[in-house]
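Given next, in structure tokens, is a single chain: the form predicted on its own.
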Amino acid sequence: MNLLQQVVNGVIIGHAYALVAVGWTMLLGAARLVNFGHGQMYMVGAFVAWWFMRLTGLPYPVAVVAAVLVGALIGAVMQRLLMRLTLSRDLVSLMIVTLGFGQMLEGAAGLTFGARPQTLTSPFQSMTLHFGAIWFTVQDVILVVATLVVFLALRLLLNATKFGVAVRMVAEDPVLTRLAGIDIARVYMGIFAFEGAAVAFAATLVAPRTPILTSMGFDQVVTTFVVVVLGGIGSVGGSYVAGLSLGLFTALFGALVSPAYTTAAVFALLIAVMALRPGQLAASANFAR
């Protein structure tokens, strides 16, 4: 086994994980609300591209714009149909709902693309690079590169620009927000709609790794919670970190023990990291670091 060969693949792995979990972090740390239909807008946004290239036979990287587009558009207008739980901030309900909407999108997503797994077709997924006994791909690097683009740009968005101020006044306080005048169901808009492009984007970016299906979904949500939860939910800094630890630890205790337990060690970890630190449930106020 070459262990260096296993970081290597953690690392990429970890900063799939913290790069599908931002979009989520973004809601959690200013919204305070969960998106449990969350792992299947990353099934439709990979279906989407995938669709995209098969039907106008344009290049892989329009159809990452096409799928980024239309994740965007689904986050919106779900949350136009959820405003007022949003604004009411009715979390159960919001759990009930979202979770419904992501079983429709999955339902919906199976009666127009089919049950067969589908492949995302990525130029660079086929160009390796090798050094030594270590490789991986261009497509590899892209999604390194492209994640840190992201959490730096987050980090930019929030803490240099008007809207950023806007988001981080309504994660402190909505109710205060909305007497100094900003609108508050926009700011909503906007992180919803940031969600869904970026949950997309993820999905156009790690799914010509593995094989696309209409239930991978599931699989989503649960990783993306792991993350959110070890990185301190609503911190933006802390899932990155939490996303490239968990990739790490995945792959490493599957290449030394066994991938069969994967699964049931991250629980474990997750279960041992809130026992340890119950603090960590409690979303965090700073969430912009």
Second form
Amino acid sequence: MNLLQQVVNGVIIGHAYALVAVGWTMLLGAARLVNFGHGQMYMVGAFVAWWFMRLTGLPYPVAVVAAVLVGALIGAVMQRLLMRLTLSRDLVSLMIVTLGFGQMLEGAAGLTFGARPQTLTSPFQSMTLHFGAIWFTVQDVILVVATLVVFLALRLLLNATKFGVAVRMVAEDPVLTRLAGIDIARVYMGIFAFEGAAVAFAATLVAPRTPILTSMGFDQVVTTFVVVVLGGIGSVGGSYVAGLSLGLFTALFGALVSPAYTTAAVFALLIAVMALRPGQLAASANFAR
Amino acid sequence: MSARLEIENLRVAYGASQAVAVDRLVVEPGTLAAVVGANGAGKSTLVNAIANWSRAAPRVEGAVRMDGEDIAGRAAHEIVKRGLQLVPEGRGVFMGLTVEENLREGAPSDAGPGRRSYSIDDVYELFPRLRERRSTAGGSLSGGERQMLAVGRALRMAPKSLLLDEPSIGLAPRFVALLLRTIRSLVDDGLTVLLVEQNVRAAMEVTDVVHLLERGRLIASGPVDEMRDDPRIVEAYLGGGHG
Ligand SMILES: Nc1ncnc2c1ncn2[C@@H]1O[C@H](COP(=O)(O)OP(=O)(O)OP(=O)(O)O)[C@@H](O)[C@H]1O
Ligand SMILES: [Mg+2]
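Please could you give me the other form, the form predicted in complex with its partner chain, since above is the form predicted on its own?
Now the complete complex, all chains and molecules, led by this one.
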């Protein structure tokens, strides 16, 4: 175990955390909404890709596209179901309903995909690259590059496109946005579809690292929550930095202190941040950074 | 080119308390009508209800016709698309967006017959100050600049009728005159405008018709030259002097 390898691992895991969280960042920043079904949507993304490959025999990249489309669809359906709660921004009800939605997804996935662990096979997972004492896989490289691309694209979308400006208008003042002739229900639909597509995309890139289980959603929702809170709720750039920092923290804590207490340490960190910077819990108006 | 706005039997209530009961209010095409009245008279409630827009979701009944088409009950963004535009009281701009981003959303150039579309440059022509401030965030503008931007945003939607709720509030007299003169020039170009104004004296300079609202009801209406001498207006708004 060398330290440099741990840093490399931390960077990779950090990008995974950031990519998994990007959809929720958008949801929270633009729509001031939460989705505690996020983790189960991650799980469904991974299983849809796995199932798709098994059923069709088509290669992994095609399965990624299929999972992203299904993810976007789940997000859009969720928005339709939650329309009234979204428009009134009733956060407590939303929390409970999205938790329930996640449980439904988990139940349905259990029935459809079975309870046994499976492996989402990516051909890039077995391609390793060695540089002196450190190594990583081509899958890791794809994950890091894809995360950077998604974050940069999101910033560009928010700052330079008509839809992005509409999203920022909704973020600041949804009621006033109506007077710009914008159907805000459709903007919310786009935001939810992005959340669903992004978490599914993340799942297909991250899941090949470990076996997948239909019960794995909960861990994902927890880490995502930590990333989003650490990043200063709803800030795009903040989430990226928070994901990366959390990845480095877990990798180094696991190597230098104890892997058994990593999760506890992450929660301690979360509580410390929430106690020290309570102002951050109010979503920032300029989340497009 | 311009639209006739017709309101009939409009009733607006917040919960059990009725805030507006207007039997009939017509704004002729290409004219400017001012609604004046005390604080709490129901001016904002009235114009918001016409646009079916509100932060408080009051109950609204009645007919709102633009060129004969009943638009009451349609979603606020649909009404905007049909050419009826509200500039709401207070904050009508996005603080986190730059001036140019605020002006980005607009009606398509082929919005429909009889609608004059305004490009971002057209808005800058009208309010040159906004061009200088194009990269400034809405939240960093002065009150006057903000109101210009709010009007500019409204024009970008290529309205046939414009409802303005106290556009001059908090502005220096110089800005009030500038803004109201600009609005008048838009009316002379064919826009139909319903203007809520608490600066009655300034409104009288530009308007064609005055409506006096009291406790949600129109208690007097008429051409500006008659209303100037109406004792109820003179006493309450023109400082008891003569018109
Ligand atoms: N959200 C609301 N909930 C309950 N009552 C309201 C609400 N908004 C306004 N009202 C009431 O409706 C009446 C009309 O208010 P409105 O804001 O339309 O008056 P206004 O003429 O625009 O006043 P101002 O000159 O102060 O802007 C008032 O009695 C007010 O208390
Ligand atoms: Mg008012």
